[in-house]
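Below you'll find only one chain, the form predicted on its own, shown as structure tokens.
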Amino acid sequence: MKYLQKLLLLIITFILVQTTAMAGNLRIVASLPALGQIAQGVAGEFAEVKVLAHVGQDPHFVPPKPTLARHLAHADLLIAAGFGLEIGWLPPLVDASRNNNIRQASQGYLDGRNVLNKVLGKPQGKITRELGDIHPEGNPHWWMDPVNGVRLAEVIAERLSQLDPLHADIYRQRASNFAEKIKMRIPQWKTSIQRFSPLVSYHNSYLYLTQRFELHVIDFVEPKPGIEPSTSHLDALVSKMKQNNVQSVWLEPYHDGSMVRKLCELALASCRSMPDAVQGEGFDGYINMFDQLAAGGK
């Protein structure tokens, strides 16, 4: 009977400290499925990490369901690319989960701002609606530099550290590692996307990869960010390919359509999409994305 009676207490003990252990798990979110992948990576069993937007979603227009709202509403930390490449869809999300410890400026909140030592593509002059899409602030796209994604590891794991002071150093040593794993690969990742420039690319959106891997971008498809192409401009782009030898145009997975595979067809190019996420769980998921990158993506 006293051996049932210590065998239960044990049980219950147990199931009370994995409860309470669970309670006090972080609650993280990501805007964008690679800024998750890199946050799980740092946090792993000490956090449960949302992202917002899917695999394969164009990240300026993200439907701003109620459902997000509910997983912001009780985040510890939320991640963003920032420099406007959710404000159509992101601060109505956090308005909605009235919770302020996640609002920029606040402790619960981080975006490429606090990551990036050089912000490319920061336009210069007047910016006017003349000029399309732009982002006054600077391109949003910098995850695609596996440098940057490493600084973002480690600017998570200081950010848990100081929400979590007991697992400090397990964060620390986390983003130690990713770091490692990232230096090794970029020499090879270098050699075989460099086979590809020069080349055209649909928007913007590999500024900061072309630029880590010393691609030559000769021009895009969009005249200007957000702008259909006329077909005057895709005339000259098509002649512009053929007279730099360009073999690929470089689309997201979401401006992957029938006018760019005509450009491809006249041009004697390859159409390749060129992801900015893939599937995959942690440090290994953002890792793929660069595997697939360098293969020439799909």
Given for the second form:
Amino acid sequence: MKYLQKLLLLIITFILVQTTAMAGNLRIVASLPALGQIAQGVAGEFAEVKVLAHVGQDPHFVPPKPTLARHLAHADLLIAAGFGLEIGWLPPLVDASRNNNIRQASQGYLDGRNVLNKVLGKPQGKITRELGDIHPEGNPHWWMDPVNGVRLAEVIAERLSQLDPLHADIYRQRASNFAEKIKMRIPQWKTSIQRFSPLVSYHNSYLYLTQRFELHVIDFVEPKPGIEPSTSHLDALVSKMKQNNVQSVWLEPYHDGSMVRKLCELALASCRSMPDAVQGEGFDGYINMFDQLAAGGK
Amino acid sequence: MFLLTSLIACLILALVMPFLGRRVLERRIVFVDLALAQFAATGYAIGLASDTSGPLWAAGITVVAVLAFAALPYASKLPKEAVMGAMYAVAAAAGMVILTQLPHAEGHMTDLMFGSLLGASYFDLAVLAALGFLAIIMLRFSGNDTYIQRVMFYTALALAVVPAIHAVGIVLVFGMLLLPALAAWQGEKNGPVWLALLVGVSGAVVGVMMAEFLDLPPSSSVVLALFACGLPIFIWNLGKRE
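Starting from the form predicted on its own, produce the coordinates for the form predicted together with its partner chain.
Then the entire complex follows, led off by the chain already shown.
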């Protein structure tokens, strides 16, 4: 009995020590894996980063689970893409978490608006449902441009410096190192990725990337975002692809399917699964994504 | 050519499904097809999760399901639709839970479960036609009285419906299965086969052409065309009854 009591005491002490140790850490929650990797890179061992969506999931539609709300409940900082990308699933989770620190416009929230100097893909003219499921505030897939990734790291570093001034210099240094790494690699990526242009993509997820690396996007498989194509659209697309000598069709991992594979066959283009996030820790994960994209995806 | 394969796929379905649909209407069971398709899909998910052959698991589970359904006697007091509906829910839930263990398989799975008409290749069509033909032959030997006859019936359904759902999607398959047979329904029993087939084929042709010229998603367009073609026939049959 005495032995068991000692063991119990040891276990309880062990757990308490863990809790106090963790209490010093910041808790960051990122909506998407790529954003989480950048946050992990800046924060390092000073924060616990949780990500809501996982690699390969469609960022427009993440199925809500209770654990996600729980992560949000304890978060000090929420990082999201914004521009309406997560509008279908994130707000209810934030409400359910009852965490007022992470609401929009508070110190515990940041998204693309805090990061971008220039928003691409803003629709012109009158916006109605006729245009399909478009993003009225602009194209939200902004992390696909490595320069925006750097900008995000800098913004995260500034925000963490406010939340945890003790390590401010370290955060800023890490963001700066990351910026150097990216700057060095952009020319290599740009040369390598040219061979896949001109291209067709399923959904307009790669706008920021194609602008940065000066790639030519001919058309999209979905005639309007969120709408299945018709036979005439697909047959016309095949001719258009042949006419423009399209090299590759870029698929988000969640849009791969028999229809697109067939399209690639008919149009003599290569079907490439181009991820918007890959497995990996910290900055390496984010950089790895561009390495994979430059190599042609899968 | 997307237009050509879509048209051929719909025509194959239009010439096979009404035969099965008429029997399904006779027996007053519709859910069994959905349940069988879901069992097959869950089997596929198990295969993916355990890194073994998906199709083998799917086929195995479907066979077990067929034998189990056939064991329910025709005139049983147990409400068959309810049993099949419940089994569908259980299989769907099991599949969902298995899926959450696989980070990358979600998109793949939707493609498996609810294929797209536009994705059908010539090989898929050949398989559909062959299995459909086999299913119709098996229907000749099916019935309600003996266990073997019931097994024949559910196997015929599984052979025709499950690959069709995988190839062209659930909505279109169900439309083709039920709308032509319903349109040809006369009074208390099925109308002539040729009438159901006529509705099916005209629905297919009108639907695909409508989708092509009006730039619409083809599966939905065909289902609506089936409804439009079937409705006048249905009303005419209602009048004929007296």
